[in-house]
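What follows is a single chain, given as structure tokens, in the form predicted on its own.
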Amino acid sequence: MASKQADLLITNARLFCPASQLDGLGWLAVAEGRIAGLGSGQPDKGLKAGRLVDGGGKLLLPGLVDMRVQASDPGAEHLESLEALLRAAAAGGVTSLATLPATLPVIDNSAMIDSISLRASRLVGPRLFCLGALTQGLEGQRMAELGMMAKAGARGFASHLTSVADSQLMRRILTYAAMLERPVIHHCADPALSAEGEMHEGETATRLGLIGIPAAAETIVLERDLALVRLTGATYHAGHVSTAGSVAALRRAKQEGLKVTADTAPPWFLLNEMAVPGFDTAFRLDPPLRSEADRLAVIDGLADGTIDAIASDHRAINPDHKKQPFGMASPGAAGIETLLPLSLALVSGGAVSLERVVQCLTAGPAAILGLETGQLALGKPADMILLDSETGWVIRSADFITPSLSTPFEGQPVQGRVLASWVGGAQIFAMENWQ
């Protein structure tokens, strides 16, 4: 490195970064918040550091970029404050996160972005970025102030758990977003087919007497949006993809050269509709848990690059709203602290390579949002995590940092523990008794 003085020096760590084609035992130095040097073996003996960390042979990865997080603050701070969210994210290895616009009030103007961004900047934790609402109040009637929000720092424009049903309005949104060079991030669910649904439509729903949501509800809206992308040339992102039909449509769109990306989350590649028969409302999600064929298609989409990112889809739910009959319970679950180990289950199961999973958690979502994070490389922000990939543990919501305790993975054995997290070289999390 050019400088012989570093703020932080990590040695004896396995540097692993698919975006930089790194995989080997080495060292990394941080100065002024950025990666100032890295290499294999041991650093030059003349290199001095304010803090020295022995990586113990563990994995040093880029910090995770979680592009689908629903904050409860402002509006429902009693469920999860902004501080609690950031602390939970840091413990989960997330060093950058993008919040969806369904706060109270809705993030549909520049003042809301300024306010949330300022509050987050005063807290210790991950970098926080806002996604502006596609429509005013997320009501699907009038386009929100996209230009003003982009100027205030919105990394994209998103819906919540409803789709923009008006095709003309969606065309206008895509046209404006294209001029602003921001992605449109859409929850695809035809309202007429999904509004009253309770779980995935199929044999299991029929047997349980629950109202089904067909896979076509997602794919119909996605296919319409792809047709509008052809008209507008916009950059489009499909959120939490859950069906085989959607994966196939995205694959065709990418082959065609459209500027489309997609994400999914652990429930849709680790679980299927057969988890529902116990009527446990922890499995009440939106989109619903799909068929086994859909689950396998989502995994294939991750493996071959059709799906670009894995997000937590984290959402704090009022526990009273989960203590309802299955169809009446609020959909959603905590996910930010379990994102990494659940994603690593794809690797231990042999379904997806470690390189691909890490890419989908770091550089993939960073590129979608136009962030310079998600990579271990000279000059990049020193956002990193140290991971013990060998340690096994069991998911217990009682151990969560977030006060949101609903998870469909309660009691699930997993492997991989975050030992420490850094943002700009500053440590934001360290496991108890580590070092």
Second form
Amino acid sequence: MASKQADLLITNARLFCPASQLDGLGWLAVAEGRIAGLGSGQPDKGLKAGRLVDGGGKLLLPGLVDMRVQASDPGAEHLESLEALLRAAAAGGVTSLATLPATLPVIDNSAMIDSISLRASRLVGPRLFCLGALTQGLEGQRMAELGMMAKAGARGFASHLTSVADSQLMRRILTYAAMLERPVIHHCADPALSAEGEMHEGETATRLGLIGIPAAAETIVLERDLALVRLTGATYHAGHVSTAGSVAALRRAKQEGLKVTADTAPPWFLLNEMAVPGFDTAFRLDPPLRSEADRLAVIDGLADGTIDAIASDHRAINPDHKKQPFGMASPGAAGIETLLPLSLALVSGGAVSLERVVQCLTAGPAAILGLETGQLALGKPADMILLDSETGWVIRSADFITPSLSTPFEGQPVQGRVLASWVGGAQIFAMENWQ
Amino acid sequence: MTKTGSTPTAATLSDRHLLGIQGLAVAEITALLERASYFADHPRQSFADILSGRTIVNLFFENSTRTRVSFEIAAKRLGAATLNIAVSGSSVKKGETLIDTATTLNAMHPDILVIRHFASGAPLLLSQHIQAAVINAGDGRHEHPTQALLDALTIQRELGRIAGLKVAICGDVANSRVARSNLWLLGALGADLRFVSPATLTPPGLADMEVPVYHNLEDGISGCDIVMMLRLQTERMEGQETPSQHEYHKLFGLNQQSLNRAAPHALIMHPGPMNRGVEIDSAIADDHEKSLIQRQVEMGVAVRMACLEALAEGLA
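For comparison with the form predicted on its own, kindly provide the form predicted in complex with the partner chain.
First the chain shown before, then all remaining chains and molecules of the complex.
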């Protein structure tokens, strides 16, 4: 490196970055918030650092980019304040997150983005980006002020848990968002097929007397959207993909050359509908937990690059709204603190390579949102995490930063603990008793 | 039911609640039916010592007259004090959760809670938060175990057996907890079951359970010993399942002509309340030679006595 003075120097760490094709013991230096040097072995003896960290041979990864988080603040900050969300994210190894627009009020104008961004900037934690609402009030009727929101920093535009049903409106949103060079991020669920639904449609739903949501509810909207992407040339992203039909449709669209990406989240590659008997509302999710064939197809999609990102789909649900009969409970779960170890379960299971999983957690979503993070490379923002990938632990919601939040992975043994997280070279998290 | 001569004793259940037919062992079902049959044989005898000093709460989140009254009479014949709580759907949405309700009731120390709820799984949730034994009196589209037990008892007492009988369950299967509980119960007792329903009222995955499904009433009930008609659950329907009640009656309503396809001795059942002129013609419903509908109501009390007694056996 040019200057011989770094703010932070991490040595003796296994630098691992799929985007930079890095995997080896080495060092990384940070100056002025950016990666100022990195290499294998030991750094030049002349390199001085304000702070020196011994990586202890652990993995040094780009910080996670969680592109699908629903902040509860403003509107339901009693469930999870912005401060708590950012602390939870930092503990989970997330250094950039994008919040969905379903706050109260809805993020459907530039003032909301200004307000949330300003508040986040005053807090220690990951970088926070906003996804603006596709439609005013998320009502699916009129286009929101996408241009103003893009100027205010919106990294994309998203729906809530309702698809835009009007194809003409969706076409115009796609066309307009393409002009703004922002992706349209859609929750695909045909409202008529899914509105009353309680779980995945099939034999299990019939046994339990719960109303089914067919896999086609997702695929119908996705296939329509893909036809509109073909028509408009827009950039499109399918959120939390859960079905084999969707994976197949996305695969075809990518082969065709459409500008299409997708994410999924741990529930849809680790669990299936067989979790539901017992009526435990922790498993009430939207989209619902699908069949085993769907789950395996989602894993295939992650492995072969059809699905580009793994997100947490983190959502704080009022605990009272979970203490209900299954069908009456609010769908959703916390996930930001468990995103990394649950994703690593794909690696230990042999289903997906570590490279792919890390790619899907870092550079994959960063590219979708147009962020320069997600990569360990010279000049990039110094957003990274130190990971102990060996240590096992058990997921307990009581240990979450917001302990009242529900998880479908309660009691699940996992491997991989974040030891420390940095954003722009500033430490935003360190595990207790670490250094 | 064949009389054994000896008086059957109270049935005992491995679970302290009765939440569904799924989860009951065949021996438990048989014991409940035997005891219920004994109660049915002794309609004038007093059994008031059995639940003397016990309190039973009927907690109904859905309108019901016959099931609630049936449970109430059963409880009274066993000597229990009963209390009925009717909760309308709208007040549920006002905020108090089912668990709040359970906690409140807990403080009053009922011994047995009989619950009907519009949401599948609600009795299970309640049972996880209450000290009382819970009986499911119908939850959503999930289960209605005492209805299936009374149906089995009615059939057994009329025809002397269940195993090997050809039973057609006809109509709105998708929305029916009665159909599901009967599938588990009559199936476990060896009946030869089939469903007859319009394709739009056939729940997905039924075919995977290896139960024949017919979409033509006359073919479906052909040669059957028992024709069980289900109520068209218009309150659970969104107006898209069938074109009209008129067409439903024409295609899936039981009338004398379609009934001729069943076995000559075939008997008709219906869990009630009936939509006369929709799923069943009045003339057939009221034909006391063929209709078991009144008998089902009668057996309901006996079955619920057996169930309440069995749960009381498990109380401290």
